[in-house]
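We begin with a single chain expressed as structure tokens, specifically the form predicted alone.
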Amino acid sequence: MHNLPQTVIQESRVEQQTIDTFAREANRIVGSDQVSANPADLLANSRDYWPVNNIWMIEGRVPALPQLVVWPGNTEEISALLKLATKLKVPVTPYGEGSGTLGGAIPIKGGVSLDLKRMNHLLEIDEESLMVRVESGLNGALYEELLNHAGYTGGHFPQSLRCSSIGGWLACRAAGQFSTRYGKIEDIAVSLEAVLPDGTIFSGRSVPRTATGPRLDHLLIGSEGIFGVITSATLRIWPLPEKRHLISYTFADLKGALECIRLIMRTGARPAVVRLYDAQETGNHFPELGDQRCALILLIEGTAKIIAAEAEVIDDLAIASGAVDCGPEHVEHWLEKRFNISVASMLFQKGAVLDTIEVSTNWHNAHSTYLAMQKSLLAVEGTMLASGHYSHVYPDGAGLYMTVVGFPGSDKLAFYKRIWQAAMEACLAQGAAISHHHGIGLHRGQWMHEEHGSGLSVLKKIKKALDPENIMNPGKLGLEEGKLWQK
């Protein structure tokens, strides 16, 4: 621990000898030169992007600190190093880019942080399929230059996209921008390599379904990391669209414009983007509109024939429902400031606490979580804003991002931690899912009893079965209580 922060939840560590037995092990699969114990790489490995690891950073803490980290070049070495942690009981944190937003990135209990940076390559594209086989420690970005390269997309544009991996996609069960078109990651895996607790190697078939039996690749998407590490994964792609369409829309009231989205859906209509900005989000974003009205912008694209059609519906259902059409310019205004997130660093700066909070609900409860959530926050003491847009659309519901600002003084733990079981206990009253794409990890956990019931037992037992050592990513998915981290 020397030279390093002082740490703030860190629930135990590995017997110092043990992790210098794993070292020298590790040393001779990987090579010496990919296992480290410097304390700027354990360090570096410590967190992900939840926003209570900035409160403790400034205060010269962090929340748990790795003691070992490894960088594997391949999936046998994964096998090897797994095989080695299961023998000798140490925990592993496969990590990514550590661009979460829940803690599940945190090590919780020391051990091995599993660093996935050197499989980073797009191992073959298949044209004729449509599908490319990746490794899961690609960047976001760079996947997406490299079959743009080609004359393809992959058509997942998450926020995180310069700052997040392949696998971390997968293992959080993520949601693009673009997904009303494309899907989530669920609907783009095609199938998945994988390696579990006790070294055991497996992949899925890479054809368009299968009926047999459940698709046992497919458990991992979402996981989180708690039954193992995917190693790569064969996932759709597309042509590069032919034609854009940007049209952007305001209404007069939330409710209305939800509304014409619904009936948009139903017509099999399938913009990629679809953003529904509440009054005063559309003046945050858009302040040439105003915060009188809500703005709706979409994007389509595709075959030109097709988006003309699709264009033509959009239209006719926005301007029968009272919209005014405001044209491209705010849907390029978007495209260009949607991975912007200096606001937020500025007003943390200024002693704020904020964070994003985002839910999934169906068509009946889509406008009423909105007000419930709101409510719910804006009546904790210390809330400055708490404002919505819906950010993911289907036939069937929505997915709703709420936004929370606070300038709550000295206790912003306390306070971060009752906007979120405001939050939280808004969402599930209205019968909505407490995520929508961020995933659970450590700080949502708390949650998935209520969000689950008697299936997070399920849950359990699956995790008991392939992991019976308990060393894949301990404390995450809520399957066992946090000590130090509790609501």
Contents of the next structure:
Amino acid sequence: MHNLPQTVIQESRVEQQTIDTFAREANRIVGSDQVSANPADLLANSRDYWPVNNIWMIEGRVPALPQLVVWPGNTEEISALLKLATKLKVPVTPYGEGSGTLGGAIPIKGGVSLDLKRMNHLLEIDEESLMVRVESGLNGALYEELLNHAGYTGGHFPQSLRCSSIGGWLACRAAGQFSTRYGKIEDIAVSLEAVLPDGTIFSGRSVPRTATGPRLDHLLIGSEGIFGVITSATLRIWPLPEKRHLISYTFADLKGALECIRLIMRTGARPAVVRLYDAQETGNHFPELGDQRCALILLIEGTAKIIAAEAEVIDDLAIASGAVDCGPEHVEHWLEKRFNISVASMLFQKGAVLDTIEVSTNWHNAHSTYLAMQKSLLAVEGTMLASGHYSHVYPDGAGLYMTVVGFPGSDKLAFYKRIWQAAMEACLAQGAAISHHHGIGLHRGQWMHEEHGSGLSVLKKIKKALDPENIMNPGKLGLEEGKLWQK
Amino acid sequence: MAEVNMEQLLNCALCPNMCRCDCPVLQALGHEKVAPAGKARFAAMHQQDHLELSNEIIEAIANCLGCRGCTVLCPFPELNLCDELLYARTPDSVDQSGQLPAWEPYLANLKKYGSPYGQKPPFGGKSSRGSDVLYFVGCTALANHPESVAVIGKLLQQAGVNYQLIDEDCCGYPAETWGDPNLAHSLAAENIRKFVECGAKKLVTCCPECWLIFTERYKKWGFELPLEIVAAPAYFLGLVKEGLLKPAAIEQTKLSYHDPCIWARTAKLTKEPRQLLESIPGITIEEPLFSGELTHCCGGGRMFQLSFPKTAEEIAKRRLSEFTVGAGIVTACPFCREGLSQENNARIIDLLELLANACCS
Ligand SMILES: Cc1cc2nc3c(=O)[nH]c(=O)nc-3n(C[C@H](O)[C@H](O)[C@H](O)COP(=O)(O)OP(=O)(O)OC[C@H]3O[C@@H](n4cnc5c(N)ncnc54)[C@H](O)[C@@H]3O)c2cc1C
Ligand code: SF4
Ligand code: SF4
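Same protein, the form predicted in complex with the partner chain this time rather than the form predicted alone?
Entire complex below, previous chain first.
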């Protein structure tokens, strides 16, 4: 048995003497209770919810260990810590709630795991302008509860609501299940406060819009910790909806259903939830609907009169598309089960390899991307299931979310790499974008060049300008060739 | 020794911590090592011989209040994380260490005095030997609020209930919590002997932890309970409903109720304490941010106030922030009473003492 398990993709570590110096200074900045080299802390902050971590955990291994965990309590402390890290060239990996699915929070170069969870306060609610200022370490579900208690909603419900933080949402450009009405996190964010590697604290203005040059604070949205640390944000909120209307339909095929959704989006109707499942997922999630047709579930909420009008517009288009009205109960079922992912734990225990791969499509390739990704995934030996649904829709396209499960036998990692390669190749060949909302992290960095082309060098230049010592979450977002984790 | 249910423990270790928002220890500390699935990962890795049970790891796994906040929305109905964590860190044999140095004095007290707090204070109140009702006080109420025994005695007398007190021993839960199941079993055996000897038919307790251990553990430990175990809030509500207690109006009118986790989630007693409160004329209840089954622990579960006093205090502070500032908070558990009293801006009132005030003055 071991005091600390073996690491698998630890690229490097900082010299112990430097870490000791950092720890001494950090003790002064945040207090000794909030700086730790305790093996339990190092182990806890070694991973996120990238599925590969679960495979390694079962084998008794971890991806990579930080050398210190530090829990700052406020923005000034973070500023002092980042200045120190830049001076000593110590890598800093921000850590929210570790629900990221691509290894973004893994400290592959050791150094410090900067855990934001102590910064968990809702600072103020502006009921007149419908905004709230909140610290980045607050848990999503607690945030929503606090707002509900005051009569509001934050409108952001990722499936990971209960296990992710506000800072993580912003850092990963997250999208919630009610996004068609309330927008994605970048639409919900009014402004951010952040700290750069040189210790600069800056924030954007909390006004509806500015034309005062590029929104520098918004540069941090989707930056996954490579530019700096998001410390707080001003987010839009909404009064709790007066009413909810639930409807579901089934369609003969996915293509017809997608066309119907496209037409709905053209009318200006904005249901909060629009989820279209392929026949296989329809059978899995709603067995009573069978596995031959595709289920569409919709949830409209807001003011009663507006809802009634939206429901009518939607129903007219759905019926004209040949859909069958299946009533509200399937939506109720979804609402009840939407945070239940127990099947993942059970599959991992049975030796399965599984993942979800979400990409972004326009209407012209929404269906073909699904077909292409499904075909490539099924062609990988060991794949048992490759199904899909669309869960975020826009006037210009839809987010496609593929689920893949396989039983590859012994070489699980090789299989994992093969399914991703197959999925990403098919996605890129169809002209879709490689991620809709999970982000890049460590694993998806391999396809960043194909995704961005010359844009990647722009990202690198910005990174170099803001973080010349490359201390912030090094090795992520595809800015460096992975040394121990490649295709 | 209790067996770990490896399948359930692994279900949790492989979960993305879907209940982290419900875990008071994590929310108060903000340290990932005490996240529910984080603790399960340590426990699972240890069980599979991948991780040594060092003091640091024991401490992380033991950072659990047994509050079962994590079970409310957990998708695995058979998983009782707090117990799996406890069993996973409990040594298989006496020569293995599973105890932290900080727990040693309490374990020594338990061995010597039958209470983790040391010498038990003398009982107040009247005891009629041979009565059908045994009032079981519990070590925590006895150590921190010995006067409560007399108050509750008065209430029982007012209702015309003959009751008895015994020279009780600790229920055994603290010993189990501190990694000494053998001691837990011997305390349980001693209690069972005294229960049989006293001849009571019904044991009424206001300590949710004692209630939990009597109802859940004793059977598992192989003991046959010779009497019925009744939770005090339910028992006293019964007396009110039967008309044996007749509460009159008191000074307070608006109060909040803090649901003790075991009463709310395991005993499913959320309505009864509220009905008891509402039986006092003129009382209205103001609910905190989280209540009923969704209550948040006060920080006192599983002897946390002794094991991890600083964290317990933080947890209490967080829980208090979920109530209206300055509210009168009623609770029905000696740990909650103690834990929440740490903040001086809140007035913590014991449910039964409030009832006594309404019935006996
Ligand atoms: C079951 C499940 C369901 C999910 N469902 C959704 C979904 O519906 N929609 C969706 O968008 N995502 C979803 N995700 C992905 C994930 O939850 C999100 O990416 C989430 O936003 C991550 O938040 P976190 O606090 O857990 O971040 P972490 O995993 O801790 O970190 C993610 C990345 O952000 C960086 N980071 C974290 N906090 C900060 C900060 N304050 N400043 C700078 N960088 C920071 C980290 O360094 C890391 O690179 C899901 C994940 C799981 C496990
Ligand atoms: S207790 Fe249940 S919900 Fe919580 S982490 Fe474990 S499996 Fe997930
Ligand atoms: S029982 Fe309570 S303290 Fe223990 S893991 Fe569950 S929620 Fe946390």
